[in-house]
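What follows is a single chain, given as structure tokens, in the form predicted alone.
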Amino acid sequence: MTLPSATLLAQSALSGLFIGALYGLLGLGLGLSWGLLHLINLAHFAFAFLAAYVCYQLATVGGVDPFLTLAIIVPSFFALGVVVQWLLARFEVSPLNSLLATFGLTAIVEATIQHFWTADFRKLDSAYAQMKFRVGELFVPVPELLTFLLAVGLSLAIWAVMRYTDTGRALRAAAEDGPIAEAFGVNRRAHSLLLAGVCAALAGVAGVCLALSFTLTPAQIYGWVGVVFAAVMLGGLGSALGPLAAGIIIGVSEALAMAVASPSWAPIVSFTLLIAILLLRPGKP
């Protein structure tokens, strides 16, 4: 076997940097509803491609630079996921049955995306589409490196939130005693659908990067399923800046190994991570 030229896994390893960054900021919003509100949200990814949908619908439509769809996104978003998480409280679903019930909820998703947009192919021709520039040998695509840099300000914003303010430490003692929390003053409920807001439109922001550099399709859906929760369960449920983390290595490793070997070789090394770590931290999420 040949090995690549070193421009070439330089490059290689660039991608997957840009891409972990894509599987942190996904697996943002799912790690922190399954670790501090301890609901398992499969809709998570529906609403990403949901908001990606929408993205293209307005960018392609109404013109609108596909960054500023953010400023409609995001709130409503919020509100989606402040909505869903009610109903799944209202009912006290547990977190095994909020798998279910959020499988259910992709379902319904996917099959709105279809009945919009159809089944077809989709790609969001923008201006940042053929935007690159050359550092060196090495070329990098602006649409990537935006990806990236939203995704290393949000996890760094949560994290700060989290750590320093009394809404994060609410957060934090719900999740680890919700009753003791609650005597102490907490109010769980307000502060899980604030949470439960958050990650939703945390899922509207990927959404917009997977517009900006993916061609779109409403069954690429399940596609994302099996990385994002490697990179969630690798960085820790509950974490902020652990699934960023985990998402690069995975994104790294994965391009490389397309690069030294052949593009079947990278969920092999993702989920081949993945098991290493839970056998070496067994009892640790």
The other form holds:
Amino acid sequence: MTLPSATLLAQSALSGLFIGALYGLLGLGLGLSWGLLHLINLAHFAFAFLAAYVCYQLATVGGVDPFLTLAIIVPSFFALGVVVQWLLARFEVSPLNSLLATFGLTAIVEATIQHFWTADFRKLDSAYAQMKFRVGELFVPVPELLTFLLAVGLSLAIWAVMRYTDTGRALRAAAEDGPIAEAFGVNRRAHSLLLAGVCAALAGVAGVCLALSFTLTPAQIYGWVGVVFAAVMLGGLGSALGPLAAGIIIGVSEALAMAVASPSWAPIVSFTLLIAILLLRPGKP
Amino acid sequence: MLEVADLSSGYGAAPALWGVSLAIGDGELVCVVGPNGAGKTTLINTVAGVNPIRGGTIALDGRDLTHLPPHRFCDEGIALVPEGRRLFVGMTVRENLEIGSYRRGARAARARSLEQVCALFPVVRDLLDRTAGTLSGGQQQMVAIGRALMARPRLLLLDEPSLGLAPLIVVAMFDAIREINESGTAVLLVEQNVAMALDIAHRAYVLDEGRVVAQGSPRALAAEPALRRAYLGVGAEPPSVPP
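Having seen the form predicted alone, could you give me the form predicted in complex with the partner chain?
Full assembly next; the chain just shown is listed first.
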């Protein structure tokens, strides 16, 4: 095993940073719903892929700029999230059962995608796809850079809302002790619907980022589950910045492992990291 | 101001309250005493909107609260200091207090309320940036009372504020409760510490097995030998009630 050149390592680390940001963006909505609503929403990944296909369709057939599709995707996925949360609340689905219910929903979305777009590979050809620029020895692809900026911007925005607004504090308080938060005037039901809508809208944004950089196929939905779950658990449930930081750590270490050893090492690195940190981190669930 | 009539409540098949009626006048400090499992916490939580009402009515200043959803009780002027404090332990003291003033009617006065809480409990000022879960029991109780005061209630509900606290801190806590009441807030106090509760209360109710079995002035209740034996602690000295 020969050590690759410094440039190759740096380029690997950079691509790890970018994919890690996408792990973080996907993990942001998943972790918020898990930590604050106590719902493990597997359908989050399916929503992201549905958004990716919608973005692909609008951009390829409709000729819309991929980023302009956000104007349609964000509000419609917000509404989708609200409807799903309303249903889960209506039938009082417990946290564990939410895993089953949203797994079923994932299968439905997957089948829907397959029906409309078939199982063939789809790749969005946009003006952004070929754009890249050079920084010293390194190539920076524009779609990945935009994904990174969106992930950082949205994570920071959610963090600020959670910390500095009455709504954010109410959501955190209701997650800790719902009845007492309610006794102080927090309308738990309305807040749950709002948060679920935001999480689904975040899945929509992540989907647009997926469409920009990746070849889409319905079965790929499941390919992201493991590593994004790892990012969420490392970052802390309900944390806004945690999944992004953890996602980047995982992404970079995976990319370096691939460069130094071989691509098959990537999952070993990320999950060894997960186990090690869970064992060493004191007192956190 | 508070009119509770024929209230029934409880979880599951077995109700914990059976037709309880109770009234609190403006600025009054009323305590509810009784043995463990008498339904005291159920009563106070039901008045706070936390427990569902199964029968009867709750009205505050003539407004019927019976059918309001739980999160609307606070805006009517009721704030709860729950049993075991139940702070949001992962959040800072400041955030806990800010949740107290979450209701729209209390937000504008948030800074003033915070000053008042810090004046009542000077220790709290130095704890504002601490995580609530790291505080001692006495400090947590102060924050729990402070959180309720931040809602600027007309009626403060206190459930076992002396539970698990050192005797000296219990005395300070009762002094604070008296001070809050003297500033014009009506108080409903549920206490195991019967002697101290009767000492500061204007009126008292004795609750047993979900029913009111006696009510009256603390002095009269404390003088009743049967009540003293059954509910107020066997052979306990009559509490010193100021004339």
